[in-house]
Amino acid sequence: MGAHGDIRTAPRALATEAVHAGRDDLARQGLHAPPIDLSTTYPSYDSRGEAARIDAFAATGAEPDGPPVYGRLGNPTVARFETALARLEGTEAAVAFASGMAALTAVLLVRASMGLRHVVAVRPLYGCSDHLLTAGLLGSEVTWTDPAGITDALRPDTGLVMVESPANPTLAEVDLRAVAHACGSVPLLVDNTFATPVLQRPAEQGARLVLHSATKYLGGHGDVLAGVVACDEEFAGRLRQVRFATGGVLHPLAGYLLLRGLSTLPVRVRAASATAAELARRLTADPRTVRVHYPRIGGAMVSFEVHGDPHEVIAGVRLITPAVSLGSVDTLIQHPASISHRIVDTEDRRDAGVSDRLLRMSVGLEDVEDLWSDLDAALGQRPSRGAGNRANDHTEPAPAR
């Protein structure tokens, strides 16, 4: 569990988790602020000392016991924020990384050497990590499947199987239970940052790994790349030598706003998310819109397809930013099909439900009556009596497919 071991006495809820996990040891330090460790190295004076707990991480992965020894082994302020994701998720440990494309090919590398490229996956996944998956640039071979035929397509030299719940950009939603089940003995990877552990927990469901872009909702201010990976302690350890081999560690000053971030994330995620739910429910009903996703477990991302034009939506947003990346205090817009999803092939992209006129929406903080009136503005004139599709004449969101 990192560096600030697990001293609790009793389970502790999420919330209280979130403001106290990996802080635990400042009071008896005298601080209230977690420290920022900002030492690319540290001096040593028992140089056999040092070899013996490198040779030992070497073996293992497991973080060296006494002082730090070099940045890219671990730092103590990065060490904080894995204590307190593992603690969120209910994993025995978390691994940061710079990104969570670092995060994602770490995991890969470490089935890749031990000769287990075949990866079994299901669309949609965000698109870099389609792209990572389908290109080969790893050395790995994809096979992508829907959720029932997961078991077939098994091979011995399946390494991973790879989920993300609720997809991106369309919100679709998979049964984890029932995926890990069909996974076997295969290490399933759910991919969780769109529900963040608020609102779901993975691991509980019998995924062996949880990824997210900390760049999202757990550092929720867009001001911070970062990966992470929470997992069992064993495959912790495999992490943190890809990490230290290649070089993708998570910069102090990043660990530090990510586990300030943790601190507000359940407030974050519940307040936006009763905002998104408002306005999935007013898009579903207004007959500008074709279709509207919005997940069964809820959360602050909405997706929804247009009759018009989705770029003049884009050029008219005035208080939403048209931008790419999600997890803000601000609300985002993008249209996935030319951004985040553009470099999936584009007959993928739409038999993975990514149209050409989807918009998606990553709902912020900010006043509901002020952004739908942002919304209403940049959806255009509505259509006259009678005309459009009426698909969306009921009051509540339409399920994610």
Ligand SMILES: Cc1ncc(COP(=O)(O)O)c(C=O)c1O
Contents of the next structure:
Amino acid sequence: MGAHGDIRTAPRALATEAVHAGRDDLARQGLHAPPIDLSTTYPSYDSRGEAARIDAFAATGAEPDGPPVYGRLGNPTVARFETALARLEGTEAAVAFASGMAALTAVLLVRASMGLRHVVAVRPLYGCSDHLLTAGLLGSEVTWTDPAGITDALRPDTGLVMVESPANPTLAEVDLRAVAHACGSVPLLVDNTFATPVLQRPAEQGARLVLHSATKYLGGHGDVLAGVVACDEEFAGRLRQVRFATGGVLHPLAGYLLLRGLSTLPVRVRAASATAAELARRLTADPRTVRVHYPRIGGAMVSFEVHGDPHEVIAGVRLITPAVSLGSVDTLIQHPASISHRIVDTEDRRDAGVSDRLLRMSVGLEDVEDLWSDLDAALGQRPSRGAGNRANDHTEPAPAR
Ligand SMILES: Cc1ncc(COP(=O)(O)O)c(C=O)c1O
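Could I see the form predicted together with this ligand next, after the form predicted alone?
So here's everything in the complex, that chain up top.
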């Protein structure tokens, strides 16, 4: 745990950590809001000492003791966010990156640098994560399987098992404890972007790596692009070394905004989840939908398949924002087959349950009735009685797997 998280060691509830972790030293410094350190470099008259700190970083990747050295090695404002996120996920450390994709890239490079280039992954994943693995851009090779096939898919050079739960965009859930067991000694990476630590803490269920597109709920306001990996200190050291070598660092202003975002994370996620559950219920009862996906663990994401043209729904919203991304204070809707999962091969996408009729909605903090009236209008005419289009073949919100 970094310098900002170890003043109180007694366990604290998530809501308390959300507003205090990473800030425990502030009051003693006479500060309330965390300072933003924009320095790219740090003067030192002791170059022998600095050399020793650089050597120590090269050996273990541990955050350098004493004054920072250079922005790519670490930044005090970003470190506050890392400390706080690690506390929320219940891990020893966290390492922040310029985006979620930069975070995943760093994980793959850590394993590839150890000669472990094979990845076992479960679809669906976010479209770009799928693409990064499928295209082998980083020299990795992927075996796609379902959760039951993980053990059989492992090879001596398997460096990582990757799952998303709830998954983007179908909200399919996997039994993380069972999957972690199936991985044996191979690290399991769980993308926890959709659940957030408010609803699910994968490290407690055996995941070694917990990844977030912090662009989403952690930032929470649609104005920060960021990624983070929560993990043990040993893996964090390797991630910091890769981050230093490849440069995908998080800007300190983004680190500040993320720390601020974390303080309202539990409140935002719970409020948006209550609205999402109600919208899922109404959509499920609505004859204009074929199927509604809503996770067992809850959350603020709802996906649904429509009888009509999904593009017309996107074109019809007025209050809801038709845009990719998720996790903001306002409600967003998008068509995965056209946007977020466009880059995935059509057959692979359909096999993963991403139908062309599927819409993915990220529910925000607006009033539920206002959201429903916008959705109701965008869904268009209800089928007339006896028109043979009454089929809602799926009468309860449920995950696809
Ligand atoms: C589940 C999930 N993981 C990772 C990413 C990639 O994150 P970023 O856009 O911050 O690079 C996304 C982006 O949508 C996502 O939805």
